[in-house]
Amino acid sequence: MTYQTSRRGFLTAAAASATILAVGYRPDGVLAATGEAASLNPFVKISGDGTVTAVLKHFEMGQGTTTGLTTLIAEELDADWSAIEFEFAPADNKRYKNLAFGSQGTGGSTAIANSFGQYRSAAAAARAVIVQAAAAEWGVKPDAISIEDGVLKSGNRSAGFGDFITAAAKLDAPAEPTLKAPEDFRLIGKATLPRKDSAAKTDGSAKFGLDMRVPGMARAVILRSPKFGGTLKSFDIGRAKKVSGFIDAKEMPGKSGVAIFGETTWAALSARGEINAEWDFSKAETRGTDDMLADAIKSLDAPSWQAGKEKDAGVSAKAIKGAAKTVEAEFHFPLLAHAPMEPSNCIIEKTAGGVTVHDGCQFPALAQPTVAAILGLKPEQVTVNTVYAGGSFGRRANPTADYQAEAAMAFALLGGERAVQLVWSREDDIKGGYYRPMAVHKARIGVDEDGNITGWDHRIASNSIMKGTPFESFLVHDGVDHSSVEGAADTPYAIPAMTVGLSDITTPMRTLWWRSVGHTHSAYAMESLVDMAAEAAGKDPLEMRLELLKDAGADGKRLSAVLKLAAEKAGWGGTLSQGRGRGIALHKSFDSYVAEVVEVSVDDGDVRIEKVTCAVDCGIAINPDVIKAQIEGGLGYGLGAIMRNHVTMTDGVVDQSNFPDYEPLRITDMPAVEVHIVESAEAPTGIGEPGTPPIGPALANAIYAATGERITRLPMSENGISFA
């Protein structure tokens, strides 16, 4: 989506005291100016040494957010790169809500584009500032001054940000700062520029969640059922009381499950080994995958909704009924957890007006009033020392705050007077945490003589993930959760009747967004059909594409021309060798165009992952080498799921634990990537995600060029492919 708000909603003010000038916004949204720096929570602030702060509304998890908004401050700032810092924003919704979602949070690919005009616009204003004052000092027009690394110039005159802070924040910030034209960008772009959070990072100083520290703390873990949705009818902690350093253990509000109190994380564990407890399992899931997966195959059968455009099911089945050929072909999707190198952990900390929640949290706007009102506090009492997280792939955002909750309710059961870190084991989260929800596709698609699609109905039965939570109002719609068809519903195909039906798996598992949601599994069936159809059409599957978006407007001009510029790079159709492949796909997903050619080898029977060559267009390139991180990374985790991982279940008990079950990509599976930018003048969009979609459909295409073998479900290691 396309962020277009107002410069003057979201600059506020040059406010300052003797030593600060902050650049920010009045909750109201209106401008001001005021000698109060802390009447504001800034975008942007200068100290009276010179140094300059962004303040960050978005954390960091890797994707390179401290390096993105920071660059887009030191541009229009034109500030030294090399001097400027950061610090995360404070939990306040009003001032630093995320524009796409009404509220504060990092997630869906935003973080750039929904702050490209408001951090540019905070540091323009501050410039004109100081740029303002001292031209006053100096006695010459503004324009008569220039600002190259933070030191501004006139003549044979030159001073630091830090000698101008005093009479510039007694200035009005301008409503409508003039921002710098493409061609002037110095930062913006380029190609070279070093991260800001690689330092800390490497040197071991950077500060994660599990890194913290409180004087005194006590650790805590909760023992949870082992079938979702099972609560708690007794325990037993005669065996754990002998564990060295065991503090206490409670039971968790609702009987979810017992807290265990230890000196440190491993007493905590070791005597949670040692409790005996009983569940009831009434209204738990007892099924087992295969159950739940003909439970699922079962209900496509009759779907609830028609989420596509067109709304009547008797469309494409008229238009398929007498075409010359029929594609039909019925895909699996297993469950799967998002497993970050960091698993959930934050501190509750007891202050002198309320607690302060040490964690590296990607939506503020939910840890904090669920931590307030568990524990009898008004939001604004909770404080958010936001800090690194390692990874997430969305766990760490989900509807009920889930390990915050948890930490708020074990803090008050010890007390509430000794800070509690609680600490998911890698074990807790992938039996019993969230998941990306199984799916099920099936789809019938006609052709005719010609080799032109006469019509496709598209069937997907998937678990729910926004009904129920917060963000049903506005993502699901006449029944259907966007978040299940998205990819396919509105796919920027200029496909003839096309429809698609929707049935809701249900489940009392927890579900929830993974690394790119619904397209995760939308684009591996839908470019999986195209290249059927193109094979029914006998039609090369790169024509086929170019010719379903020949009539799909702008989202057709820029999804063709980055499927031409990776095919071209892939060198598309030249010769291969023997037991050599390439496949091809395309998607659009958080408003970015991403084409992928994967080129594998075959031996002896097994799968080589040879080159993946991209190519991708996310409007104006930010930092070249972050995108490029991002793709590598992003195709990376798609590539680990879609080999070999799958949460399965026995009885309702997850059977995977660890990595030795639920195994991670390797380092001698990760191909030689290319990423190729569209250079683009259009704002920018998501990157985060836009890589993961389209990787597993292009390697099982290019699986079926090599090998005749289609795969069509997941993953593949469990399917009859064997990976080199």
The other form holds:
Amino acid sequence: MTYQTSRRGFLTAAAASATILAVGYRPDGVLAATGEAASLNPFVKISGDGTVTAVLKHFEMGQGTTTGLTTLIAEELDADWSAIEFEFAPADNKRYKNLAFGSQGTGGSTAIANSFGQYRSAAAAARAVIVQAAAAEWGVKPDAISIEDGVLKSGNRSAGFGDFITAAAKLDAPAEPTLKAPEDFRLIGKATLPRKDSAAKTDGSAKFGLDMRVPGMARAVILRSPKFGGTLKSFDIGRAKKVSGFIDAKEMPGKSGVAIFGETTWAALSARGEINAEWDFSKAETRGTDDMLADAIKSLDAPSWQAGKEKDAGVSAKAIKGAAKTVEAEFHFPLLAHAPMEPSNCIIEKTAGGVTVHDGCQFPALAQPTVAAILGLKPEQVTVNTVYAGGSFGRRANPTADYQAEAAMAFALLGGERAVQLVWSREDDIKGGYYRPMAVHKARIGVDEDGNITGWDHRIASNSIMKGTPFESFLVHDGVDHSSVEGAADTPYAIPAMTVGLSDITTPMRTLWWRSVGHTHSAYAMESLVDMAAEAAGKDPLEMRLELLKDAGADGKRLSAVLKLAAEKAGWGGTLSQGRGRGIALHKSFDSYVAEVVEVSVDDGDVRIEKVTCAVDCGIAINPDVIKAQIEGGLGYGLGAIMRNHVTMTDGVVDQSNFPDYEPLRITDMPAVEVHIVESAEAPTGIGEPGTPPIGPALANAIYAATGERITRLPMSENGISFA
Amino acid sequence: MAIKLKINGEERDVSAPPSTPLLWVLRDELDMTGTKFGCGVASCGACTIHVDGVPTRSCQLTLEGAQASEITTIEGASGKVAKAVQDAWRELDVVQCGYCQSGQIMSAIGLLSETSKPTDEDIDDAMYGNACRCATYVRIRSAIHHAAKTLEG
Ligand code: FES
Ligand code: FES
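Can you give me the structure for the form predicted in complex with the partner chain, which would complement the form predicted alone we have just seen?
Full assembly next; the chain just shown is listed first.
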């Protein structure tokens, strides 16, 4: 940013450069401006040289927060987009809490939705005090001052933010600053606003957790039980001592494994390969996934709980009885690993008064107290230095803060002086549990002579993600873990006489949310079933859905709009050449509405996913290009899993170990993607996850259209489907 | 005994076991962290560097095996093709989490250095081994075509 400045302006700026204007919220939620950032933990900082820094309470795992939250600040401040900077907030569970769940963390596609008002208000307050200070200095009325790209102007005067921060920091921030009207937005909604993290991520300079280096740091890897719930009986260092760079090997607390320390990652990994351990499997999961699946299917004969609005299980059965046609199906969903590109890792470093955790930290509210408790510190003695995260897809937000806890234990085991970087290998990651739950959906639907649904008996068996975690109290009600049934029990479709039964699959193995959580399986089952019901009713899939949305209130309107838009753009109903098929699916998740149409070609039995046409309504589109990228990525992430990923176990041992047998989506698999965003004046909603749920059923429906084969067991590759 | 490497035009002495994968030499001995660890078994491409100009998985090359060659990492990527690729990546905002992108870019530079106007099949062949869990593939493909156009002048 360059602008003309008078000699006096230059001197003022130089004198002021020692101070800062910080604007944020006091613990009681009131907006405040101050010259001292440390005491406030602000949302925006402006330094004497005019540099504006957005302080981000949400971490960056690729979803675009560094661009999105920074846009909100730059918009209301009228700052220069190319010059505005950002930094990640420290741990502060009060000021930086996620307003959607009351503690500091990122997830559930909430980063923009919960920050929209908060970040804009902070920036608008900063703008107001700067304008007030400039008005006093220039002897003009505040409304005689305009700001464009960080330059204040009034008459023939102009100056940057830096000139006024000292005076502005002494003013009271307005309690309720005026926010811009949407028609005045110049950054929000702009089709292309370059991502803030592009440059650093294309020249190798971006630092992820695994790239952090602190003086004298040792590396640690953990040897864990090959069966979930197993404990260490004994271990033998064996030839590990001969490995160059090997430091030591120690039993982990709770006999959870062996921590192996090395001067380098390679030394630690090599030494681990030499260590022999004996395990006690008496409390471990020793079943195979086939046994677990069989148990789950059996449990659906009499589900444990009723999760739908209708609590009487007999209602659906009665409504289906005697229907002209019935549709029946059973769907199987495997365990899935998240496999973010950067395996789990973090550093614990001893610092003045406590420790610092260097981590692509998704949930400081969980990591900070967990590390503190293990090391006998107070939470405030644990500083969290949040850095870039190489993906997460849910893996880093773990109620047990598993890898941060392991790092803290390893740090203590090595003596509590030397910094330790805990590293997971890809094998650790694929074999390490915290999977997307296994799930079975079983449904019976009645259809009458006029093609109307008479009743819908839906039953789900799944591992509960929330039970036994701090989230249980607000996400589990009357036995029902909402994350097991979301997207089915609360379907926006106006379906008469619907019941949704639920049984838990229980095992010592822990499961975890995986990009779009319960919607990963519920959308597949629901949207396949709607197509099956449409066929039984003799209706077009699009027509069937629009009918079910007619009496579905506000949701129904928004869902119908994205459905029609996607269908129109994809040429729904138009003729296709031989061997091609189209499938459509629709799903609401994280308060956003997404419809996807998949077009496949089948050649000699090989399916090729040619194109996906998407329509999305996520309220006001802050960064349309980031939204498009999240839909592209979200559906791609889902596709790879639907096509060929599963974690299976034999006698309690995970069969897969690395990418060769947990094959990620490749560039050759990726279809062309077209994303259409519905214009909206509604508050912004989630975008990181909603692109994932519809892709599986849209693909399944397209394959059915092209081949007549209905795939109800995932992954598709295990059902004789091969992909070109 | 130290082993001499030539990395990004500079001589570097490394004292590590000769069988250490070059990936870990770069990351842990030399603190050159732009080259990433993703799998360690040649199946993700996050560790891609150039060995005498050829895209190579550094997790599969040993320190000993690398000593006679010119090594280029993302930190040393330079020249017309590298610039065109990096510019295209920025213009199209390819990155999401970014963790795979050093490897993607090194593979793309390798491709465009050999084939100035790659077809979609050329891109499939050259980029197949570079996994991106964020699935930025649509943009990777577009950015390679875009860079090829820039290089055409
Ligand atoms: S780390 Fe070398 S290919 Fe994955
Ligand atoms: S950008 Fe995240 S893995 Fe490629």
